[in-house]
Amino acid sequence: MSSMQPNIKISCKHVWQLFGKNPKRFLQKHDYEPSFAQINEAGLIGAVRDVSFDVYEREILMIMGLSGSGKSTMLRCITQLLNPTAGEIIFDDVDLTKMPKKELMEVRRHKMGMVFQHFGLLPQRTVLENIAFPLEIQGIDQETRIKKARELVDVVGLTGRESYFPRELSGGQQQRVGIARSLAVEPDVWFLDEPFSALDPLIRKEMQDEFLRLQQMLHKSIVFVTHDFDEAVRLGDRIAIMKDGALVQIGTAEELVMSPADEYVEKFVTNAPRAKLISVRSVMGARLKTKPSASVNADAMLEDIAQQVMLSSKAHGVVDASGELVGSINKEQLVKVLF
């Protein structure tokens, strides 16, 4: 994302999803501020608890947490596959939770693309027919939808397999069909719920590469659910970490590593590749009083400057994009941050 504040595509405001008896009445009774203990005492399940965040245009926002943290339920609330117990989901300045069912269906059909862990392909239809299926539901004529499906076959790298059936494809290829199908309607926002977790590690890495390549082409607003911190770091612009239905922390990978909100977040980031995630700017000290003999860029990652700084007995100056001296860094600071 650019340094300018981008436009907000989706805004989630105080979203609750409680399962059990009379959850709306329960929230009203507790002024929409019940504790975790009160929810449990009432025999309710707090799948999503008072969650608020924004998704920016062209941003990849990763929602992560352990199993049962509420991340997939939150995704279903945003897409209105589940209607939240309380809260607002503002999409293009309209609250989806108050939208009539017919209008909501049109938004889903035309503006949202969804990819899930289980591919959900139609076994009796070919690759081309599976990709074209959402356009068929929209009532698009056959010639137009097949033409669009052929374009997407090329986009996701399945050229030559148009007439294959799902059973004739590998897991990675099936997921590519699912991705192409989700893009057929040219959605404004793309929702992915652990789409690669059923794949073996090598294919998973390939699909992550493919995902990043597609995003460079398409520039979508994306909400991506994962339980894998490495995947979140590799793919996301920002990461939202959930626990017991609540949002614990949201920020860039660097912000989470440098300033974890609590022990739960700290455990997630323990094995993070710090040298790749932390910038010089985040750890630099005050400007030197004398002119430094060497300098490094403030926006460089520590891995890019580590050898240069570690081999020197003197502190390096830190300069910004315009070449102005803004701080300093030495090997002691590096060692402290990295090790």
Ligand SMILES: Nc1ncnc2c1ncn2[C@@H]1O[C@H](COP(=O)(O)OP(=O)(O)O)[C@@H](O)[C@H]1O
The other form holds:
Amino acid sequence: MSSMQPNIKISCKHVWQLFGKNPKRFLQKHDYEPSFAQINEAGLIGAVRDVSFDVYEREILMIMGLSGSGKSTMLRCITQLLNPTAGEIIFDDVDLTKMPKKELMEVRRHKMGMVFQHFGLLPQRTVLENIAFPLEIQGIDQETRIKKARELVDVVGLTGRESYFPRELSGGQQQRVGIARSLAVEPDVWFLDEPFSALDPLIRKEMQDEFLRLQQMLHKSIVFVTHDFDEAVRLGDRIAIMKDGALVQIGTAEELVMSPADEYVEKFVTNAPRAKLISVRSVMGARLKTKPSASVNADAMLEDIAQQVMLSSKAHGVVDASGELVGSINKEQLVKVLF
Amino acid sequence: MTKLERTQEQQDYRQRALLHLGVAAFIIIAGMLAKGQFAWVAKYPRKWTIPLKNWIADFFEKLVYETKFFEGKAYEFVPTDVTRGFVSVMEYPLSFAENLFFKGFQDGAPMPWITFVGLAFILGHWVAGWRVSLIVGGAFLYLALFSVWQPSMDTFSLVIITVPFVFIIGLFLGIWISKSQRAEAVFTPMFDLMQSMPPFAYMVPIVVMYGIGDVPAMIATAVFAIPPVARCVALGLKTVPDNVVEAGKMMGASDRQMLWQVLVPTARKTIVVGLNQGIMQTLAMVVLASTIGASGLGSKLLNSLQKLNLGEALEQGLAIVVIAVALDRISAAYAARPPEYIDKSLSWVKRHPYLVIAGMFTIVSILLSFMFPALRVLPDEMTVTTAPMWNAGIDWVNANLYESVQGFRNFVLIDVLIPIKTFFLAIPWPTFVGLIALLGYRMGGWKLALIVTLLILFPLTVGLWKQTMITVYMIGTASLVCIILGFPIGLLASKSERASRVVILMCDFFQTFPSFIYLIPVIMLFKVSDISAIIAVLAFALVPMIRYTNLGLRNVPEGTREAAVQLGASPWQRLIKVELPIALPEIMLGINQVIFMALFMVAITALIGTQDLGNEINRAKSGNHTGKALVAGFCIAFLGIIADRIITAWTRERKSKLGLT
Ligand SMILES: Nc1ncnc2c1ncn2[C@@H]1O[C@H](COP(=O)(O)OP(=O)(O)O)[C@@H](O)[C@H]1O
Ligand SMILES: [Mg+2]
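Right, the form predicted alone is done; let's see the coordinates for the form predicted together with this ligand.
Below is the whole assembly, all chains and molecules, this chain first.
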């Protein structure tokens, strides 16, 4: 990530979503800081509890957590499919929670796209008609929307299946339709709720690659929900970890691996491919007095320099992008973080 | 399981059961003792009754004859002006259909039968290919050949005009119910009542308001047929997957777009099932509606029955079945029809091949019918009738079987039915009410106990207790026989694919028979008596018992069945210990249906003379006594609702215990 401060696309501030009777009154009574136990005692479900985070422009933010931890609910609060019990969702500097229905409809029509775990396709429409549907909702003429839909069919690799019905497609193909449909309106922000969880592992891998390829083309701001840590690591720029409705930690994979906030996070990161995630910069030691004979790049991943450092008995120097010497790294330091 | 292992919960359950049994015993014994002591226990005193029927009658009297709006003004009108006006408006589409199908427009001829039959073939093929085409086309060909073309087209006109109204009203009510909880809370009990009330009961006020004829018959039909349509629509809309709804919202669909472009198309299959139900209900009702002036097959059938012309009655009944089968198949096939891809770049003719063929066929067949008049109206000598054959058969049965049937009839009547009836009539009313309340409490707690108690007190307070108890005896006996006969048939069907197919076909067939038909053989053999009524009920209500038993046993998970086999259970043990307990909730739903159908039939059997609530309605109907008819109708409806609430509560608990929900 560059050192420049990124622009904020969406900012979630103290978002609460409680299910049950009179949740608003309950929150007020407890001064907007009830404990988990108090919520349960009152017979409410604390699906999202006081969650705040920002989504930067053009980043992929992963929301990660066990099933039931409130990921989908959080996502639905952002998109206003659920009106949060309390809190603000600032989208392009406007609070969505207070937006009139009409305006919200317009925002959804032009700025948001969403992909669902179980696809949510309309069974009586063909692939092409499903993809063109959001444009139909906007009242765009048939010729334009069919043309656009055809382009998207090609983008997601379904060429030749335009006139198939959802039931005639495999799960992976149905999700391709879901993806194409969500992109039809060229949204600014793309929401995905466990889009690949219903798919077989091999197909899932293929779809993940496809997703990365698309993002390289499109550069959207993305909120992606998953319960699979490997997927989060593979796809995400940053990962937000949720537990029992609360945000436990948010950061890059490297930050999570290097300093997990608690045991819950630690459990996820133990099996993570550390060498792939940790950069030289975060393990290096102080600059050596003597000039090193060899040096490595500070932003390289340990995986890339491990062999070179392990085979040498002497410490390596670390240089940053401009070639200036910023630290050193040796065998012992590597062994400590990797094993 | 040994005593030691028995869990606390099971012990509680046992204790509760014992307690309830004790209370039941107390209610029975106390009732018996009190019966001798107090006259009001033995017989509900007349002065405690409420003259509800008179109030209702007065209300209608006032409404119809005495209320005037804008009295003295030039535009003064009475309510009947409105209702009769409505009738005359509705007569337009109806008479159009009648002219088109069988009367002929001024000077012109109606649609030739050959055109109609040919279009039926084409429509069937368009919807679902050759099989359905042959069934539908064949059905109408049958009507033409068997000399029932004219009354059939008369009935068909009524159906084809009624169904769209029923469907549109049902659709909008269904949409409303699916959207508003308040609407649901209002309409659900209303539909329960409309569906469990015998149609004859509400025909009386309809006649008072709208007169006699085809249009009042349409209105009565709509009352009968709208609830299932609305229920299906609401169910379909509510079960659209959340995902699809959310996808629609995320696209920014407006409320209207959401409804018409997302929800309704996605729920299309269930909605068309509703349409199918509406058609079947309409046909079922068309026959009953002949008693308030609907012309066509129903009135012909009623006529034949009254003249004891059974052969013709049977033929007319079959014609109704044939129309029902044709409409049922075509609407069911339409529901199951997968969406079809139409290449929009093709020319109009290429995109609508069926329309083009149908249009060409219409022109050609009409031209041909001018050349060959037999293609327009089939002359009588070219039609077939089977009535003489049936009549001969019936004569033979009468001549040869009458004696033995009489013996059987007397035995059943004297040694079985009369004792049961006497027993029911001897139950003191406080005992019966107490037992119903207890049952309600055991199955669904205080709330249910309160509901069923109020419902059972209704017939008592309006002074129809005796008729109600006779009805209870009739449907009780008939339902019991249904269960005893239906269970083994359903069991058999569940064990073999072939048997199942045959049984389901039979069930379909019997269910489309107009209910009147069951009276024919019964009157023939058993004359007018309780036994005829019970047998007619039986023939009509057996179907759901068989269906649900078969379904319930088939739904037992294969894994559970295999586990039982693995444990070495004999087929008998397997059935009793494993399959039956799992299938029981489903079977109970079947029994629930049996009770409803029995109650429906009770009102119809009154046509052949019984002393129950059905007869009460029948008498009220001939005297146009709205109050009497509605009150007796409510009594029947409430009996049905009591049974329904108790059985549903039981099934729900049972299912959640088995983890089936
Ligand atoms: N509409 C709802 N009503 C009541 N509870 C709900 C509702 N939606 C979700 N929940 C509860 O909120 C919690 C979080 O659910 P969800 O956000 O779906 O979790 P995740 O997506 O992480 O699996 C769960 O305990 C779930 O049962
Ligand atoms: Mg989820």
